[in-house]
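Only one chain is shown below, in structure tokens, and it's the form predicted on its own.
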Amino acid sequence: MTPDGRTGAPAGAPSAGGSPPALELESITKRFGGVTALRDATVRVRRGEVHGLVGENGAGKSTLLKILDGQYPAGSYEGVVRIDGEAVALHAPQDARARGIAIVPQETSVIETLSVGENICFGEGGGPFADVRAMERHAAAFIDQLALRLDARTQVARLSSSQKQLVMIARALYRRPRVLILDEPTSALTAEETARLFALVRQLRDGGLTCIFVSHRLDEVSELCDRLSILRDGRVVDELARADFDVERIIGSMIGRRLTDLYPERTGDAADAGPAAAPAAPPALAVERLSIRHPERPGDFVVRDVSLAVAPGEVLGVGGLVGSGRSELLGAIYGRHPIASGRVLLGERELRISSPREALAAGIGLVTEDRKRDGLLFNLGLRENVTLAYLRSLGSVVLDRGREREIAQEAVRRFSIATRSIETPVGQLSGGNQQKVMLARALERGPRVLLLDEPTVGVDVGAKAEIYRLIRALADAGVAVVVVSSESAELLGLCDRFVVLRDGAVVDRFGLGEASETRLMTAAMAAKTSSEEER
């Protein structure tokens, strides 16, 4: 270990054959007022490699990417950026594009009113790109080269989140970059789309493209990357070659300690690993034969004849692939989607909920999957976001500001939200702290049932451990919790019983004693059995 705390290969190691690295960020320090986001950070990326960049939220990854993208201009930070050994001054994103650097940001960045082809060719003026049809023809040929399942003529507003992500990737590659930066590119992709993206990145790497890959999913980092830089508190603390990748070491470097147990210990009835497929106690929430129609195809159903139950103090895991109906199921329970048939019971009382406000009043809380789209109000601060669900009790005419501040301050303390103040704009918080704000808001009314849709999406390992402890503590206090997650390990480590959906229907249910990653994935991905076809 070096005196500054780094381990692994020397940061200054040259590329193979002695040629300069494709990209260097040397001794970068970036300050925001009194906060130092990067401290003497050095990252060197070799030509024709996939270089992983990992660290907890707030470790400095986004700041590094924005320096590379010209969003933080030269002169606003200390240190040097070099491309192929030449020091460069990037003053704006246009400078980065001119130097062959393209970025696919974590946030969705498409023009909804334009077609797929127009989005891909956007900014390419003149010549054959003078009209929309020409753009779409050229984009269609390029989409075929990439083997992406997109129609260049489709309006982007009609696409799913995963398809919009693919449009952003195609747009970046259309410029034929020398360096491609992928910031959490798989967060909205299905497993099949992720596999196709990785195959494409490998193909481009073998053709000489240099890629920086940022992800919280360490299995993806291990699968795709050739080398890895790990950041903590603005410093590069470890650098690993592929042969040295080790999840425990990576996590330990990210959080500065050995992570011996990511998931909290189950207590009481939850510690019993028996093969129970039904709750041991009378349910706090029961769903009986629930069906939900497809919003665009009324003759089809996104959820079909689903039944489940969760008891007080229990964590029920809902598994399945993206598009299996998991999110729609939670949305219907919470009053966001109309129920075609079936019923929802809270204890022994049947609920007829037509809006989230009614769900909150009944004692049901929800943390949505996409905190940027429908979870948080990014034009407001932490205080307002925490107390949104509590406004009616803060005064019908004049808002009780004092009580509102008390609620927000208590949320910061209870959920260990890292923030300068309760007035901090929620967009300035890390992903993990934004997720805690949503949990705080969902729990402010003291729900009997808590619905969590992908509760740790886009959250670093350390914040995940904190969120898991919060969820387990809620269950131990008697709250009935339903968790939807695309991570099998998360479901197995956190939940007491399991229900798996496929094509909107329940295809398996089992207790902790019968649970395994193989069973979860087999149920989610297997072809329909003859008995299912008969149903």
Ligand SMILES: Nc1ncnc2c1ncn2[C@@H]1O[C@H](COP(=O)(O)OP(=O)(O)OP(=O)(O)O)[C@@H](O)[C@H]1O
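Having seen the form predicted on its own, can you show the form predicted in complex with this ligand?
There are no partners or other molecules in what follows, just the one chain.
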């Protein structure tokens, strides 16, 4: 690969084979004001293949997909879009729909107030007096066909982020598309759901579906895709056939340099961790026999009798499936959910709080898993988002703007946030950079205890490595960190000790010495299937 990444039309572009590519995005250049998101990018997708699209945060993946989906109308960019060899002008998502293109966008976009079934069938016939029951029946049959774990009648607002993702996938497939676009579909899914999705995509591909798949998890990309286009800085810098997939090469093309270590080295006690299932030092945070009531089912609990402890300088990994009570546990420590029984100790002191505000004041920071739902303020810019938890220190009446700018600029530097300026609305940042803004905010007040719920959702490998390094550096500086993650590799690479939750209870705990992916997964899933049947 040439160092400037300007390979133009990628070598080995598929001109052979007689029939034209199912999709061809040729020499696309797309600007947003002063930002060029895509420059002369060409991607060709053959019929019946799963085509991977990878690149760092902000490389232009979502932008390319939105062009293909008609969200950025023809004329707002340079270049040509061809479908089956025919140049088309897509002016709106309806145009794409009419040509059999369906997209599952990166951002959650479901109608919270409607049921799963209505969301799936929304806009598909029915007329103004859509029969909700009929919709839900159709949807239920369809869900069964896809073998997804969803109930068509549940209101979407009650679903977890992973279930919402499934709804979006089902909705796209319900239209029987010829081309399916998946923009980071797996970042919110559990391992099990991901496996199910892959099986489904393969099956549909064998039936002739063409699919574009975006993910930051390169193992997934290697597993699923037939070919791969790599974007960097808005350019297509490499194109690989399955035979040539090589993680190092892919990463090299993506970030334009070699990535040496994804996970930072552990220092201190953790490095020579024996069978330490308990923390070495007196804990900074201890949770004792904590239970949290289920918000809807009276008498039931989402977290039961959980005890754990984290020492300063330690990173505790919390494993388990989505819905196992991990997020609620963090939420309760942070004063977001009321505690039914048990207690939380901060150092020696019992923490008695009833709001996130008090948690912040006590030196606890939280990064939530769903930045759209309860993370970022999309009506404001990067600066305001970074300093949101810090307003009091910026002045009791009038905010110190100079100070605020400095803080935001420092955050941009420290986290290498790719942005035009600190005033850019967060909605215009790419997904991974939005995640960095959330981290920056949580760290602004210098917490002693940091709770991270899926801290690298939608973050590219390069940035992941940075975030891991940052977390490790914080730990080394004496912060006690709790990380919830659905990626076993991430937990194993990052954490010193592990606790696994299942159905709200701790089912396993172990130190680094005994940790393995198998142990994590076995603990998380054991007996899961039988309890699942009951519901």
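Numbering follows the first chain given and starts at 1. Please read these numbers as outputs of a predicted model, since none were measured by experiment. What we label the rigid core is the largest C-alpha set whose atoms superpose within 1.5 Å from one form to the other.
J.: Under a superposition restricted to the rigid core, does L346 display a Cα displacement of 2 angstroms or more between these two forms?
T.: Moves: no, less than 2 Å.
J.: After a core superposition, would you say L377 shifts its C-alpha by at least 2 Å between these two forms?
T.: No, L377 moves less than 2 Å.
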